[in-house]
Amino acid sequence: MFDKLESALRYQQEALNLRAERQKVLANNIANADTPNFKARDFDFRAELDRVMQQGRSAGEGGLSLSRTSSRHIAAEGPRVSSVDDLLYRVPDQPSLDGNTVDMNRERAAFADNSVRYQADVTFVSRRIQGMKKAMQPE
């Protein structure tokens, strides 16, 4: 019954833990704006998502991780962190004299494109959910 479940909403969860793990690149890369020498990253999305269906994660990789609100709470069991295999540098349009890449218009229309495919992907995920615990439900 739960690998049914898992395989049903596999796909959106690795997009999901995809999509948060762009954000902090992105992220990374608009705090760093400013940074002498620092080099924009990102990485193909569709790339990475292709390859965690085909591979899954390996080790060291993991997703959104939990937090305790009680000592008392079962730590969570697996990855801490997750990364990305090919993290890019990011080709400039036009390089800043002090070597920084960051383009924050790129950054910034990029950040908020991720945010909202992130909560489409979540409200995706939800209304699956849902109808599964519909289906479920005895009338």
Second form
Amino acid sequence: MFDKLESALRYQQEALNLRAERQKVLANNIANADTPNFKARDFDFRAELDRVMQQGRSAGEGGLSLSRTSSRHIAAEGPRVSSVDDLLYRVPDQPSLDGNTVDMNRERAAFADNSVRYQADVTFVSRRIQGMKKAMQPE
Amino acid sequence: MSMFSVFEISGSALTANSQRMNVTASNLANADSVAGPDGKPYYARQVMFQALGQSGGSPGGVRVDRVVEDTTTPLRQEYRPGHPLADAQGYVSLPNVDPVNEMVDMISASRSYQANVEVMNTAKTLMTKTLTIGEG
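Got the form predicted alone; any chance of the form predicted in complex with its partner chain too?
Every component of the complex follows; first up is the chain already shown.
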């Protein structure tokens, strides 16, 4: 029963995770708006969500890893904290002299867009949970 | 909870930008100083920002790498023969601070600061929303 509950919420959960991740990337772009040679980054949300839904989150760098005290221990890795596989670079439309590619207008717009979508996702999850609660109520 | 690191990222930008503002304030305050504490003329200072990365390649904010003195721009020379610090020709060396540059830098720093505060506020709102999932 619980895996059914989990799978009912999984899509929204992964979407929220990715939205939070994107929020972080965009916040970093805004934070580095004046750093010379900084390249603005982002990822393709739709592609990442598709990938996460199909293959699950990739294990790799940045996850919880097992510390091995003997060479005969089996290596193991926990789930990766960051679920994004490849961060892409933005193509600047007005390159600046110091090599920075952050376009503040674009970043702020993307940030606002991402925040609203995050809120929408939160609402969807809540409604979903309410619906399931209702279905489980004894009459 | 990965949203928490938004606070770290934007917080680091706030620190970096306030330090930039400090340096600007110092430059403007010393625009007419004839001599620094060591007796030598004051050179305009500038902060160097550096992007930070966290382990695992995820973004990690910004920090002030170092504060550099601008020694390439020549000092302002003013003819004041009666001044105690005037050289043999009667010229006094004044700091190479350009007030226009400093004002522009100040406005840029304060705008960046504001933008990062807004990012933090939005992140806070989203996190409080997240905590209410499943309520009601």
